[in-house]
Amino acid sequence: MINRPPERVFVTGGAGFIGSHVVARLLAEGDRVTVFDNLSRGKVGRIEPYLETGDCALVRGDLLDPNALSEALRGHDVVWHLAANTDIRAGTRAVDVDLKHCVVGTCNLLEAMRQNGVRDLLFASSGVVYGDFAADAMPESAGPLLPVSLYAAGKLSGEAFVSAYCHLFGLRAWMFRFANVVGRGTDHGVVYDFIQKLRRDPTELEVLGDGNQLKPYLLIDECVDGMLYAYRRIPLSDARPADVFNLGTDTVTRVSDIARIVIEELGLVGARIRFTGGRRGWPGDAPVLRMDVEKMRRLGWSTTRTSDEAVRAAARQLIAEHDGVATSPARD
């Protein structure tokens, strides 16, 4: 635990996959936490044990309700903004979902921070903002950025509004472009989906696309570590009130290898892999993402696992979770 005064932390999307891990970590470090979540994808069960401690409160609210948001935010020191649409493919069916939940919600939060004098923000963006141009390792300075999904467009728009509010109204923001975050507690994503498919049919695994999609994967515990490291050890200033960080690893994993790893971890040696074909797994999928993580490395932080190791650890955690076996980061 870091020797520092406890903070009053406001976590949007705190009942979600990443958010619930953030809540657990902040409470372990002595902070007091308010979870603000509309529970459309979040689950109370993820944070229920913490609600009994007295240091964690749940406010069921929506970022699209600015009055309720501003009232709930009052009195906090820092915001971890993790709430967003987490279903990238949903944006092709309801084209306003990312506009509402990634852009309007973020703008409402920024305005509530301005009104309440809450200065510090940690913002969860995504490596998908790099679009189709990420065959080479993309540094934070890359541009122009041309997203290929509405989710990516929403995240990039969120970054722009965060930066503007920081420069105009005295906020400070640490913005993180995540690799694909995996691990215990998730209910979506490629590792989770492959396990669920093989639970239903142990003889065959359907893989969307040609299996050559290539991306970096980051274990959830290391994701939270990286965000905390940047916030606690990388100061911002009036001259540079907002900064963006690639959070991940410089290694990548092919989707066909994820399929192989999951099959191995389930012990289904004879399972057949069937590819649906095509370069993209679905419309809006960026088939290749490589991230330059040298900036965080120079600042003193890097992951301890490669992308392949993160995938395997996540598969083990999720399989054990399904089987009712407790896991911890130290065991994986």
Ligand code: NAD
The other form holds:
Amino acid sequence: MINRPPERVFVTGGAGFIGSHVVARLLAEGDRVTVFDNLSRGKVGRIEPYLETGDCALVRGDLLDPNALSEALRGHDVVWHLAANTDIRAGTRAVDVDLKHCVVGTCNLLEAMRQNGVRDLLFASSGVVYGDFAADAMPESAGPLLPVSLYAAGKLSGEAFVSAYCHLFGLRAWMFRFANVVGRGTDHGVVYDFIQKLRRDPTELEVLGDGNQLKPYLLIDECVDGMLYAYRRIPLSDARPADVFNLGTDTVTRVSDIARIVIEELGLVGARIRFTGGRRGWPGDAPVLRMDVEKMRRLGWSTTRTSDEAVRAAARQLIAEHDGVATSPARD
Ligand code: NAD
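Since the one above is the form predicted alone, can you give the form predicted in complex with nicotinamide-adenine-dinucleotide too?
Zooming out: every chain and molecule, the one shown earlier first.
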């Protein structure tokens, strides 16, 4: 329902998993959208139907090209910043990837916003900023924050630059530390990986680590909904021009349970689960994340699904997608 004038929205990473859902939602709400994406991991196919409507344009551009970025941004009202390196393991092999695509890219965007007088920013951060201390539910006020991957360091640095630009140059930012986002349209993440592995070998599922990794999972539609809710309902002031919100659920799912759920949903009850062992799935993985989501709850928003329910709904969506069956949020 539109309860405000339509906006011209600039979505970085809009051809990615989360970005393409953001684009769909904003268009449905009556906004006009420009997608800015270098298509390194993004896919035009995800937004192709919207490009034909005339309300959505795609600029193939890179955050690391400040001139192209500034030119494309001109004339927009608000930015949803989702572009980033999202391959956490790649950041361990090529150690400048997160510095470039999470930190420098974000700084270039902030500078382009300052130059063009674009004030409002929604920033996709992550619960990974809490590092390896999140055995207790972490509130937004937790600290010190000591990331254990270059990706997490990139996200936390991004938050810091966003905050500084807001305080110095009059920008306003809603920063969201996402739980693990799952659901239709994704091409990464544990639920997707398990389905892919089981499609290749229906008799055995390899699980990285000991299976005891424990994290919150958030269904994609709820992720977009939570961001939009905060942006519309939570006014930021000059005194507090940047704020950070945990976006997820206080429930968590064990990786071994994700394996069980995916096996059940694929109907492969005889499949064996083989754990590679070790606390972490890979170097840089924080095995436990618990998020305190009271702040969003107090503001009037919470998820409708537990983490387990989000995982099962995502598995159903992804299996149906593979089988060519359309799903809608109401059916999952
Ligand atoms: P994704 O990889 O599907 O989307 C990222 C998009 O950014 C891709 O389309 C890619 O082509 C684009 N991109 C990357 N570098 C770019 C650059 N330099 N210039 C222009 N475009 C560039 O990932 P996603 O899962 O949709 O994640 C979106 C955002 O949410 C990211 O910032 C990610 O860090 C954050 N996030 C995601 C999750 C999750 O579970 N998926 C969790 C926490 C935070």
